[in-house]
Structure formats: C-alpha cells, structure tokens
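As a starting point, one isolated chain is supplied in structure tokens, in the form predicted alone.
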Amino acid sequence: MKEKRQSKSIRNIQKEKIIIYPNGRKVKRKIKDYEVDMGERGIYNTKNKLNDLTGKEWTYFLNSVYITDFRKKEEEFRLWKYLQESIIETKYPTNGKESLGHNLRKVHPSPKPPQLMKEIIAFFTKSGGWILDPFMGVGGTLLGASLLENRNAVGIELEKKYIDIYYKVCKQENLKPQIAICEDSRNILKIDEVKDKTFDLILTDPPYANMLSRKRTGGDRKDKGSFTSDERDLGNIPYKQFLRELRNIIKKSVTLLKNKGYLVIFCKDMQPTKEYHNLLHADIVEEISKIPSVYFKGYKIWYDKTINLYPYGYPYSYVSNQLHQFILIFRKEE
C-alpha cells in the first residue's frame, strides 16, 4: 500500500514550462499527465484528435491576418502584396510617452489608437476639416484630430467619466482639447455644438450590442465588462435591436455630414454559434446601406498585433483567434 501511494505521489510531480508564444508572450505553466513537452514546438494534448500540432503551434494557426514568407514564390509575392493594401498592420506602444495616455484610456473596454485615427483623419478631411464621433468613449478620434494640424472634432459620450479621462489625456499629453459632450447620440440633432455644423467625417467606434457581457471561455477569460450601466448604453441591448437602433443614430448624423463626405465605422465580428453567423461587419453593412443616400465603399483590415493570441478551443475544435478589426467605408452621395 505505501508503496502504491508513493508511485502515485510520483506521477502527480509535474514539470514547469516557460511558453513563449508568436507574438513574443511569455507564459508559466505546469505540464499535466495527458500532456507531452516538444521543445521549441510547446506542449502537445494527447487529447487532440484534430490534428498533430501543440498548444502553440494551434495559436498561430487560429491568427486571423495570415502572415506568409513568400520569398521564393515571385507571384504569389506581388499578389499578397496587392491585398495587402487592404491591411493595417499596427503595434502601437501601450506604455510611455508614445502610447498617447494609454496609461488612462485604457479604462476604456475597447479604446482606439490616437495613431491610427490620426490617418484616418488625415486621409478624408482637409486642413480645417470637422470630424464628428457619435460614440467618442475615451476620444481616440478626437486625440487623433488633435495630432494634426487645424483639424477640429466633436464627441459624443453616454458616460462622463470616459470625458472626464479624455480631458486628463489632453492635459497630460499636451494636446488640444477637442469638443466632448456627455449626452445620448439618440439626440444628436438637438444638441447645440452639433445641429448648425456641418462635418467632412464621421468616424466612430460603437459600443456593439451586449458583446462584452457574454461569458467569455478558453484561453481568455477576462471578463471586460460592459462600456457602462445605463440602459440607453448601445452595449446593453440585444443584438437585433441594436442594429436597429444604430441605424436610426447612424442616419440622424449623416444629415450633418457634407454632401460627398464619409463616414467610417469600426467593427469586430463575434464568434459564430450553431443559430447565428455573428458577422457583424456584414449585417452593419447591410444594416447602414438603408438610409438613402449612404452608399458602402469597401473595408480596410485593421491588425492590432498589440492583442494577445489564445489557444481557444484547444485540443477539440478550431475557434478562431480574431485579432482584426473591420474599418468599414461608406460616403454620403446625394
């Protein structure tokens, strides 16, 4: 008997491994009884019946913007090049004086890079120009606007305290103060700062649905939360009435929008279930094509290689790691 129990204290010693992943994460962990160390390759599952790969072989696999070496191959070289153009490739600091008060923004579920809404900005509006952002969250469009020179941006935000952290970011970085108002977007035609202007760009990022306060499995189980607790919040209703309700905001700020002008909407897909495809980029797609005179362009790909990779689904079933965002154009043709 003693000797039974010391062979089963024996089998239960498990091993430490250091796990560095594609994107350069490092990760700590404790190898289990059904599990096998490669090396270099990471840890493989005996469990996996889906294929021969390791945890972190699986990871890069699930990357949705597929990197390949194309060296050897001339033609399929210029071809990737091609839709390349279609691709932003960002890995924008997070700390330090070049991360643009990530340090504060960051309270923000989902805030969007000052950087990148700076090209935006610069690529659809002229010196002068007026952006408006009817869901602003801790104003990635309006510090964008504010990297460049004489560009002016209206905000609109539900919760104050994305305001309030959008002003400690102006002071502390140094940058312009754009205009932020705490208001519902559901009233944007009857807020002074807005219904006698005339914008060249929308550019925004809504708050989808009830997507942040679905449980969250695999690998990443950080739960964000939701962007606030008011019930008029975009983020706290169902996904078919939000599209709804999008639409009729959406349609409401276009008539401030001059005539030719664009308007640029961010979004990431949801993962898909048995009922519903969760293509979100689609369904806004067809959803904002319905107010007469918006007219769709086509899309850009953001890649923010800032976001961790996750082994999901790991070993049962492939469950794609969706590091993209979808930045979707439309323009107002009268």
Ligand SMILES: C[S@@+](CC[C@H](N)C(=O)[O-])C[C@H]1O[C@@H](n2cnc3c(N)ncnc32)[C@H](O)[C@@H]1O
Given for the second form:
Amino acid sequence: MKEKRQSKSIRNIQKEKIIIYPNGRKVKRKIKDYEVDMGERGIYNTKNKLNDLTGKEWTYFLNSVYITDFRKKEEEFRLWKYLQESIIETKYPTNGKESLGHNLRKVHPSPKPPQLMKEIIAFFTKSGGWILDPFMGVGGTLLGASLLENRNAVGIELEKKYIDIYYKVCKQENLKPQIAICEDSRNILKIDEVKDKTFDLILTDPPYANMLSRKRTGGDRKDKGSFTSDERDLGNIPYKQFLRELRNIIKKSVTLLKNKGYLVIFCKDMQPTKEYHNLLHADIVEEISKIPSVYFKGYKIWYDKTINLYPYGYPYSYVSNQLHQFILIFRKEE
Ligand SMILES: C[S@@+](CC[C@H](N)C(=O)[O-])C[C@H]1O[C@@H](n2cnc3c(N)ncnc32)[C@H](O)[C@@H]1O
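Switching from the form predicted alone: structure of the form predicted together with the ligand?
Okay, now the whole complex, with that chain kicking things off.
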C-alpha cells in the first residue's frame, strides 16, 4: 500500500515542472499527456509538426532581433538572457576553429556564418529534413545543415571555385558534405539531384541586386568586386531585371517545396539615390508575393557586429552604415 502511494507521488512529481519566466516569475505547471519535459531545454509538445524545439526555444527564435555571439550564446540562451534584452552586442568569430573554415570561405565577398544558418534550419525543419539553397556561394546554408543532426541539403552555385571551397571546408572541419551543384539556378527544374525531391525549407541568400558590381559612390565606396563575371549572375544585371529574375527562380524553386514549408531569403538594402529609395527588402517582398501560394510572414533582423563602422559622408551629409540584414520569411500555403 505504502509502495503504491509512493509511486503515485513520484508520478505526480514527474508530471509537474517549475517554469521560470524572464521577469523571474515562477509558475508550477502540469506536464500534459502530449508534452515531454526536456529539462533545461523546456517542454516539447509532441503536436509540433514544424521542428524539434521546445516552447522556450521557439520563443527565443521569435525575437525580431537576431543575436549572433556563438561563443556566449549557448550559456546565455540557457539562462533566457535573450528574452530579457532586446539587443546584445555580439559577433561570430572569423578566425580559429569556431569560425568554421572562414579562412577558406573569406575568398567569397559575402559568406554567411554557418552557425546562424544552423539556427534557422533548426527552427524550420525537423530531423531528416531537406533544405534547398539556389544561391549557395561557399555553402553557409549547407554547412549549417551539417552542423545539425540528420539534415540534408542541396545547393546550386554558378561559380565552380566557390563549390570547390565549400568541399574543402567540409574536409577541414570534418563536416558531412552535402550535395553542391554547379549550375545556373534558372535551370533548377532540370537538375537531376533536385527535380524529383520535395524540400522542407528553402533557405537562400541571393545577390543583393547589383550592390557589388555597380559603380560605387559616397558612403559605399569599399569595392569588393562582383561574385562572378558571368552575365547569368543575378548580381550583374540591373535592379528591376534582378527582381523579375529572382522571382522566376524562386517560383520554380517553390514547386519543389512542401505545402506549409517555409522560404527564407536574406537581403540587405542598398544606399538610397535621388532616383530611387533602394529598399531592396521591401521590393523583394513585393515581388515574391506575386508568386501564387507564397505568403509573406514577417522578418528578422540580423545585426552583424563583425562589420566595422565607417565615417561615411563626413563632414557633409548623413550616409547610413548598414550593419544589419533582413531575413525575410515566407510560407507556401496551397
Ligand atoms: C550572397 S551570395 C551567397 C553566399 C552564401 N550564402 C555563402 O554563405 O557563401 C550569392 C551567390 O549566388 C551566386 N549566383 C548568382 N547568380 C546565380 C545563378 N543564376 N545561379 C546560381 N548561382 C548564382 C553568386 O555566384 C553568389 O555566390
């Protein structure tokens, strides 16, 4: 009888959890039948069809400001610091082991931190998920997929040299190589490794129109050259044509995306001119929203603290230093 009572009380203890909210408020709450207590990670709801995250991890991702200090973050994340502060000044390492091959990837004018891509993939896919990147560069997305357990990715890139660098990084960092294809992504539906697959997520970072290849003025004079000298490169065509061609490539890509799958696009605004505001993020949202069944869901901001501030315009006029990028989030809803 005593034993029976004891096991009942153990069951009760296991079914309750103390939740500590960012403001310090503690709430004791019962774990429901469809929930799993994941310890410090929080409570996982088995009805979660989108990802493997707990409610706590999910909430962290919803913060509209993206914070990127890989070294500090693990600890701060556990303590929920990210929910308490709206901005934390941080940066990803660009040298050493934690830079994940930045020594090789820096040949590319704008490589993305694989750790950042990993977090986006962890939010928008489950274990076993497939990710597509039609503008892979030196493989920020593909490396991010390999940092997670059991994710598969396919990347397409015009420039063979970037693909070679990607595979070298995989080898150097001992990461699973994903599928990287040297092609014009306009031909995406003709590529054997892609055309019969269904993807769970499209995560991509296209050229920011002709930001790199156009003639520089004022505050934007630091010349990084273009990605390629190829006329098929979306970074080498005029702004309006870029928007149309990007839409066409994304339109083809989303035919390979599962229903309710997400499309995530990185972009950065260009400096305004007298002729045009150059709010590229707004123009991309407008353009991509023309694709049937693709709906804009909002954006996150990635504040990249590895970029230095410059005294652009001094002493004559205000010229913005753009240290942030937009992470535009769309969903396919048929
Ligand atoms: C902003 S970069 C991507 C960087 C990438 N996220 C990384 O981590 O390295 C855009 C890439 O798109 C490629 N690109 C441009 N036009 C393309 C096309 N039509 N087909 C395939 N790749 C293209 C460029 O060569 C460039 O490497």
